[in-house]
Each structure stands twice: as structure tokens, then as C-alpha cells.
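In the form predicted alone, a lone chain appears below as C-alpha cells.
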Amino acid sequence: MFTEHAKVMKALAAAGEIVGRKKLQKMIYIAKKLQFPFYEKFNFHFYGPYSEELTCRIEELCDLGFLHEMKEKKGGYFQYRYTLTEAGIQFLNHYDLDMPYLRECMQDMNEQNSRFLELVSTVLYFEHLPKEEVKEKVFLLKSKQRYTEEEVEQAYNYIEQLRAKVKNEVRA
């Protein structure tokens, strides 16, 4: 019945904070685009893909107590940082979930600032158009952003470099 809960559980326990709302929805929607197996919808939004059903399924983690939201001012506006409660470690011990590597690419994609993880994520959205009209959306979609080509690039090695760890790995 709390698969779902369990899996995004899962990926919290695997990076072991993630502070940012920003960046917890970007490094579920990269996993999923990795193939690891997230069901929920993603849209594009003002930052890039964005799931109602993960802002819900974490909203419902923090009110059953297996997940713990800290709020903290952070100059003009508030951060948010994830992490699972005792409750939630307990609770996640009754899954056996089957995630290999989870744990390598959540933990590389935390140590990402979210600003990268938003061009990462908003290039993955585009990724089944050509890679001059992935560039021309994110100049236009992010023009605020100011990414530059490099960064466009480094978000394509990136993607391959996760994608690379995921397929070694399995082999393995």
C-alpha cells in the first residue's frame, strides 16, 4: 500500500539530507530518468520538472512522522531540509526494495547545487529533442538562469556519467 512512500523513502536514505525542496524533487525526477522505478508525473514548471504527487507523498511522509521537514530562514526565504525519523528508518525496514546503485547516484546528485540539478533535470525533460533544440529551450525557459553552453555541456556529462555508473554498475 506505501510502496510509493517507501521507494521516495528509500532515495532520502540513500542521500542522507537533502535540503531544498528544489532539489529533492530534481534528484527524483533525474532517478527516475536513470530507470529507477518512480512513478510519479512530472510537468514542467518554473523550475523545471515538477511533481504534485511527490509534493503530496512527502507532505504525507512528514504527517505519518516517518520523514522529517525542517524549516530554516535563510536569508529572504525559507529552506527546507529532508531527512527520514526514526520512525521512517523503521518503518523502511519492512521493504525489500530492490534499488541497485540508488545509493551511488543519489548521493552524487546531493552533492550538486540545485541550480545544476535544475539544467540537468530540464534537459532530461527535453531529452528526446535534437540537442540544438534542448540548448534553444533551456536559453529560453531559464533565460534567468543564464546557463551558458558550458554548463549545457557539462549537464550532458553529467547525465552520461550517471547514466554510465548506473549501467557499470548493474554489470557488475
Given for the second form:
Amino acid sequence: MFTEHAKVMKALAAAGEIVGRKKLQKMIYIAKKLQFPFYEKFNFHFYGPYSEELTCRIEELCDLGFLHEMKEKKGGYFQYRYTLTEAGIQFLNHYDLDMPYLRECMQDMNEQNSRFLELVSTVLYFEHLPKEEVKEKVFLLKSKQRYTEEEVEQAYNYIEQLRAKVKNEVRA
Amino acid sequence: MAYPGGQLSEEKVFKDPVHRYIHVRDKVIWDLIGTKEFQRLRRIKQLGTTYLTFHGAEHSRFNHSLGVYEIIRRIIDDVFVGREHWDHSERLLCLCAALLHDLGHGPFSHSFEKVFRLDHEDFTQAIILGDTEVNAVLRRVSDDFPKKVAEVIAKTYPNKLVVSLISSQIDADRMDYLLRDAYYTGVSYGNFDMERILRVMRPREDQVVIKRSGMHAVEDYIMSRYQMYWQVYFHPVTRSAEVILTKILHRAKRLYEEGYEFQTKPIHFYSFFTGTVELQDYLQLDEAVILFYFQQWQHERDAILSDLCRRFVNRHLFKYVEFNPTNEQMTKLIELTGLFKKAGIDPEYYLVVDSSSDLPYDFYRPGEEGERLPIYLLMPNGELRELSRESVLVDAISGKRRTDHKLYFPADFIYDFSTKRTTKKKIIEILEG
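Please move on to the form predicted together with its partner chain, as the form predicted alone is already shown.
First the chain shown before, then all remaining chains and molecules of the complex.
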């Protein structure tokens, strides 16, 4: 019970502080696509893959005092920062979750900016399509973000890097 | 082109308790309604197990799908036509996507998806794009038409205005299900002035926005969404039925994996148990099939399966206590798990926590920039303002978080002191403490 909550907390514990809900959403989605066992359901939304279930789970964790949410004004809008609390760390001790190499991937993703993670998650969302079609989707659906061909290539490379990270670590 | 002119010689209407009449003039819509995949939706309830709490809630996904279609038809034909940003060549695409948006739902789909790790949206895509009657009808419009309809429903169609009509924070889907669910459950708080909202909707490049003068109608819609969430969708008794249903599916799967000899063999479930579900297997299932098995499994030799089925069929549901998984409560939960085992009540099936995040419904939150698209008001000067920044009422209810966890258990087992009296007394002490 509460295993799915604990997995999200483990991801946050691995990442340290995550700045921005969008970033958090994209990080969990990418981790899920890397075959980490997250079962939140994601759909494609205006800003790429998004999970209402994850949003609700994060709210629950904040309400329970396991996550600290800091709301700060940034320009004309609000941004949220998330960190695990002491109570959250204690709660996590109830679970023996075997999610090897999650830490490396979460930390790596946390170093990227949310705009890039939005692109990476969009590429992953359409990865069943040929690369040219994926590019077409990105340029059509994300026209306002003005991603370049080079950035899409970087996204593909980054996905490979993350996958290699998981595979290499698995072999080790 | 198999739909010359595309119109029926005479308009058809369906009587509908929510919208009074549902009007069909396009032949493609009429033909889609007649397909076996769409007719299947008559056999799937819109609200799953809610009928065990609100006995009127027997309406189907068929009713709802027609309702969503009708709302979109009114928006397009009565409000959007001729307005800037609206491309009228997208009309038929919108109507088809509205009608078919829930096509992949299965019986009690929320529990099914959870247990078997499925997604009804994948099946919606598979029905629209696969070898089906629906696909054959759509292809008569044009070869790429099924793909376009599938993209609108998957929210990956390039025209975001079209997508937002079907799926956004104030879309035809939500408006229909709130009104319809309120009507059939018999509750009064789900109502809002939809006609007014439709009249103040305006197309913009990427989304539908609401004229500032219509803010109070939208406030009503937000309140209704909030009330329906807590009073109907998240009703603790409905959740109890859902918990039992989920546990029946888990138990049947486990027994199958262990080679148990079912008296009534679950042939319709085999591909679900083995994770090899094909579209045709999926389409075979409806609620009548599921309830047939539950009816039969009441007489299985396996005590857990038969008990859970009896509970579901006879509405002999689990009781609950509020449960907040603080570290102290988690220690109690561990203790309870041990005591349940000691009392001979398998905690895997009879001690269940259910959380608000387990539900497929949500209420309005403005969120963070770039998180998801909020509702925008169109101000008289042409500026767009997020709803909660203008409405004190929406700001008040969307700014407060409210989450919920409940611990479900079979009270009749616990209060049966004919066996394991001391252990059960201890369980009650913890549950009531």
C-alpha cells in the first residue's frame, strides 16, 4: 500500500530539489519511458506528456507532510519547488524499493532545463514513429517553442545517453 | 466519395433527458452510431460501480458519447460558424472525434486498467485505426480521416483549437458528463447553465476561451465540478465497490497463474491474465459478461474469490475508516496487517487503502505556467486572464488542496467473534482508535 507514492518520493529523494511542476512531470514521464516502474497514466497535453494522477499524488504527498512545496512568484506566474521532508524520508524507510540506477538518471535530468525535458518527453511520446515524422510532430505541435533540428538531435542523443546509463549500470 | 453531400435526406433525432434532442444530419455520424463498436457502448455504464450508491446511475457511455457530440455540434453550428480562428472545414472531424472519444472504454474500465495495466485510450486508437466497422465508415470520408480523428482524440492533432473543444478544462466531455451524471444520480449540485457557457465561448488560435461576461456561468460549472467530485465520483461507498471489484480481478488472475481449476472457466479473461490482449478479445467484454462471471464465481471453491463476488453481487461492501499514512499510522497499518493474518483474514484482499489519486476525475486547478492549459477569460480589451485571477470564488476553491485516504476492511469478518476473538478485538481497537 502506498507503493506508488513511495516510488515518486524515491525519485524526488534521488533528484534532490526539483524546481517546477512541469519539470517534475517530464522527469517522471522520461523515467517511466526508461522502464522505471512508474504506473501513473500520462496523456499528451498542450505542453507535452502530462499525468493528472501524478499531480494528485504530489498534492497528497504535500498534504501528508512528506513533500515540501514552496510557491514562489516568477514574472507573471507562480513556480513551485519540491523537496522531501524529514517525515517523508522516514516514510520512505518503510519501503524496500529496488529501483537501481534511478538516482543517476534523476540527477542527470534535474541538471537539464524544463524546456529541453519537454522536448525529450515529446520525442519519447512519439518514438514509435520514424525520426522524420517525430521531427515533423515536434515542429507542428510545439511550434511556439521553436525547437531547432539541432535540439531534436540533442534530445535523441540525450535519450540514448540515459538508456546507456541504465543498461551499463545494469550490466555492472 | 461515399458520402456525397454528406447529409441525410431527413434529420434524425434522439430524445435525450439532458439535451432534450440530439440532432443528426451528417450521414457519417449516423453510420458511426450504427457500428457494432459504437453500439457496444450501450453495454458499458458511464459511472461504473456508482449505481451501487446512487441507484439511478445506470446510464451508459453510449448516452454520454451522443451528448458530447451534441454539445460540439451546437458550439460549431450555432456559435463558432463564421467567427475568426474557426476553420469550418474541421467541422466533421470535430463531430466524429466527439462521438468516438470514449470508444475504447471497457467494462468497469478504471479497475480493469489498474489491474491489467491497460489504457482505454490505446483501444480507442486501435478501434479507429484497425480493422473495424468504425474504421470502414471513417475511411469513406477519406483515407486519412481515421488518422485525423485518432489524432484529435489523442490530443496530437496540429489544430489545438479542435483538440481543446474535445479535451480541455472546459470541454464538451466534462460539460456533458457533469450534467448527465447529476441527472442520473439525482443530485442537484451538478447543474450549471451550459447554454450560457456555449454562448460565451470564443475560438482562439490555440484554444477555446470564455468571454468575461460569462464568468459567473463558468464559476457555476467549476463549483459543480468540485461538488460532483466529492459528493458523487469520490463517494466512499462507490470506492468500496471499486476496491472489491479490483480485488476480484486480482484474485482471479492469481488463481489462474497458480493453475487453479475454475468451475466456471474464465475464458474471456485469459488474454488479460497473460498480458496478450488483442482488440477482438477486448471488444468481446462488456458488463454483462463480467457480471456473469461474478455471479458464477460466487460458487467457486476458492473462499476468497467466492466471498468477494458475493459481496459485489449482493452489495455487501467493505466498511472504512479515515486513514492518513503518517509514520505513526503506517506502523499501525503494519501491525494491522499482522493481526489480519493471525485472524485468518488475508490482508492482501481484505485490508485496502484507497486514495484520491486512484480516481480518474479531477477538479480545477490553475496550475503552473507550462503545466497544463487553464481556463482563460477574454477581457473586453482583448487580453486573456486566467479564471482564478478574476474570480474570487474559483480562486478560493482551487487554491485549497484537499486529498483523502480511506482504509477499507470487511466489518462482518472482524466483528464475528466466533473465532480468533482476542485478535479481532485488538484489530477493532486499532481501527477505532
